[in-house]
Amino acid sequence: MDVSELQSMAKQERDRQKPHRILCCTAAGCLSSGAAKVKARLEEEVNIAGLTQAAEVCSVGCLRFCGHGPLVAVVPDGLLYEQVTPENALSIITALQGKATEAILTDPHHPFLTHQMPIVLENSGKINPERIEEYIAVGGYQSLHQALLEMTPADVVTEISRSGLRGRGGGGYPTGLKWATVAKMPTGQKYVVCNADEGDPGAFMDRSVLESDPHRVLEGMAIAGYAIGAHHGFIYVRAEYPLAIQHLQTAIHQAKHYGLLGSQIFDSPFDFKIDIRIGAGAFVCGEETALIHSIEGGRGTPRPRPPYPAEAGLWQCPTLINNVETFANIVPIIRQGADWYASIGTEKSKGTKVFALTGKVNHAGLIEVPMGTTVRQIVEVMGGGVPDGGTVKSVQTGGPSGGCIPAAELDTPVDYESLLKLGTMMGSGGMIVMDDQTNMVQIAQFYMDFCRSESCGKCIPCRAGTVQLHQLLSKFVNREATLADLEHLEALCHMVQNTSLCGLGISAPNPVLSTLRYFRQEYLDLIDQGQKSLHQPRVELGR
């Protein structure tokens, strides 16, 4: 395929589309609420009303207002219906004819929607993720063409570096620097790996991108392959995401069919293929060296670094590993330029960040905001605060690797450095709101139980330390702890943090340490009162 064929396909698809498009979210969240039945009923009502020439019902990805699903949008009318049932279908169709509707319309000026800045999610909820033609119609694969035919590999690396993009998997390592490191490795076999092993409780950002816009990730990976000199990519996706896997398989097949993956892409010398590897549910495989072992067919356990994957990764070859959201940022950066992207966000944290907003909040769902947006803006303005007039007690970010932000710090901007100062981290993008009824010691216990279960067992500090930390936290929850246990808990956290092999063990104590930092009194209140007096400081009396 050449660029003229790509442009012709885009025009044909735009011409094919009907004046009115009724977009049904069929991502996992809405499907679980009955979206398939809603879509089928809408199609039936369009046929009955004789509107098949004027309107079409389309499956699309996530419409973001997940807590109010199933969701249906109508374009170009600009309408968004929430909590749609099959019984609402007739009302939605008659509304196309100017009649009153009984379905629940979302306010188009709702803060949850108006404060977003979709870059990663720009196509989410707008295109059918299983039709490559719709992706191409909105400019898909133009960035890959631009990179291959108008830029050198070094130009691509420079553009990504200048954009200021940092890895969205949690660590925030400069993406351009990582690409440059792999690109400088000696010529030979290299690999590109997309880490889609999203496993944090309450996180569904990467899943939504893969379900809603899989070609965007494939295109980003192909651009990365060209930039670093790799011809083979792998997407490592967790088995718990069957819809994402299905959409990826379809997208890869379609891209191969049109010559957008495979040999001599756009009649250039560049070849690139992508394979899917399905994880077996191990959280530790989100760690890049454990992920590498799993792709190779081994047990998913981490190894010491150096050497880093950029030097010796898959089968000891130089390997570039980025997560889904990082690759999804590549296409718009190439299309609109590094300066455009660098103008968004803060001085050290450029661009936008996608968050899964969940927990005790009125409006849960998927949001994308510029870096530097405050936690308060996300939780209280966009999310609508706590239901039933409650108050925010804490916001947990970064999953089991992160920590808890107290209500007093809600004006903290969301960027890598600011969150680290609070003892938490960006992580992949989970954001869980807790109200004033939440027991923070139980929250720490929950995350430690998760880390204890997910430890691979390779290193003793993590294998034994997480078990002992969970036992100590259980003593507090059961009101059996002493002041000595509190001292032991804190010391053990630091030991596990400083001696574990990989990021799972190193970060496992973070939820405990952050709750000790901001909610220490809750631990003290749970100490057994009879035991407390046994551990008071001794006073030596003079003779």
The other form holds:
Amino acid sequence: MDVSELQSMAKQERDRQKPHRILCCTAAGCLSSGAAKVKARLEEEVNIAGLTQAAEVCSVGCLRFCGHGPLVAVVPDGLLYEQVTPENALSIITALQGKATEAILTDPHHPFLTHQMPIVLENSGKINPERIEEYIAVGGYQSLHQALLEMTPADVVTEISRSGLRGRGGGGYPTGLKWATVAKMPTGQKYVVCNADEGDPGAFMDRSVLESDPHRVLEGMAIAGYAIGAHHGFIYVRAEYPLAIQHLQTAIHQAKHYGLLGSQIFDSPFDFKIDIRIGAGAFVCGEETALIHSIEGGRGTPRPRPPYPAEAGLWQCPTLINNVETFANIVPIIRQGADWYASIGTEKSKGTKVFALTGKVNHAGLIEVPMGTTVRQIVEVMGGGVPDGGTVKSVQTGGPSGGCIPAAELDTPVDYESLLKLGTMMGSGGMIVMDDQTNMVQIAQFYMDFCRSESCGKCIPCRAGTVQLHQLLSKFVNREATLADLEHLEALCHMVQNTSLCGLGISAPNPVLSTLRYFRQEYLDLIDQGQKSLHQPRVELGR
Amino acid sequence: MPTTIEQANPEHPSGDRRFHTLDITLQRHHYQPDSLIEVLHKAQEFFGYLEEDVLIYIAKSLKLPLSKVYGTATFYHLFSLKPTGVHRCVVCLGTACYVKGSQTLMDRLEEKLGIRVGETTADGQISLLEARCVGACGIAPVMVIDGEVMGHQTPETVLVHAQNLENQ
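Switch over from the form predicted on its own to the form predicted together with its partner chain, please.
Let's see the whole complex now, leading with the same chain.
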């Protein structure tokens, strides 16, 4: 494959596409709401109406408005239908001929859609993720060509560094710096690993990217391989995401078929292959050293760092580990340049961030906004606030490792530093809205229960600490706690935080500390209620 | 006793043909110890769960200590060392589903089926399980029956689904 072949393939595909494209979201969310039946019915109706020359029905990735699925979009007409049923199919087709439709149309000026800035998700909901031709038609694999034939590996690293891209897995470590560290390691066996073990409950950004645009991740990984001198990549993906795994397998197969992965890509001396490793349900495997152990076939237990994986990772070789969304940002940076990317976002947090907006919110779904957008804008303007006239009590980010943003701080911009200041973190991008009916102590208990069952058991502070913290929180929820328990709870939180081995234990107390910081009164109320009931005379039942 | 590693393509003495399919998986991975998790996934697919015999067989084939195979199989949530029911009824207890009341769904199902989460009904028909987020948070709360994800559940709808399973 050379660049002219790539371009002619792109042209062929664009010529093949029919004037009207009816795009059915068949990502996991819509699929479970019955998207497959909708698509089959639409295909039937197109055939019956004799429109096969003018229109085609395609499977696409996430159309973002997940809470309103199944979704169907029509391009270039710019229509988006929501809650589509197979019975709506006929009227969607007749609408193509200018008739009125019975199906529910989404307002194209809905803030949920207009406030988005798609960079990572630019192809999501536009191309069929199972056809490499459609990815190539929108310029796919041209960045890889550009990197391999017009840039040196050092140029690529410099470009990524200049863009200001930071790790999207949660920590926010500068991506360029990480790449430079691995690139500087002596030549030899090196690995690229894509962390797709999206374990945070309430987060589905990586699943959507993998399901909707898998080639973009493969291309990003290949560019990373070239930049650091690696020839082998692994994608570690959760077993809970069967559709993402299937799309990745198809994508790798197609890329190999066209020589876009494998040996001598674009007739350059660069070889790169990618293997998939499927997880088996362990949250701790999102931690990089645990993930390495899991790829090596063992228990996913972390180990102390240093040495960092950049120095000694998979089978003790230098290893670059980045998250799915980080790799998905590489292609646009190479294509449009570091300066363009660095112009988006805030001073220290560049680019956009994808969030999975869920919980007690009117419009749940996937959003991509520039860094620096306020939480209020996301939750109240885009998400439409809390249903049934409720009010926002807090917004949880960062999953079991993060904390909550209280209603008073909703004007905080989302960037790495501002969220840390509030005692929470960016995390991978789960954003869960909680309304005034939510009991925050119960939420803290819920997260601690999660950490307790996910603790790998290697280090004592985490193994025993999470159990004790959970017991203490249960005392609060059962109204049996005293002020001494509150003191004990805080002390134990700091102990677990300061002495645990890996990120899981270090961050496990965060939801407790965060709720203590903003909702301390709820803890005190529970103590009060318990004390009062103690002084009430016991009623003996049945005597 | 299971066969030893010296035999390149051992026939399992029990005559169970599923060991033969497992052999093909092992061969595809060139008996690499690193492939343990992939092999365990396949073994669970073939056998339904990882019985002791299977673990011993895998340990010998991959030249790994049984302790390592057992340790790995018990470490991950998705590997089961006990047989599960014919139908798997999973309630997602991820944060988004939890905030939208999935704990109530679970309580109702426990009541209805007369078992606790993690258990299987006495007739071996239905296993009630919990998930830590299936990534379908946009349509929370979610339950998964035999691999099919169902969104926007209510205490009433889950009881209907459970009844349908019981009638099957």
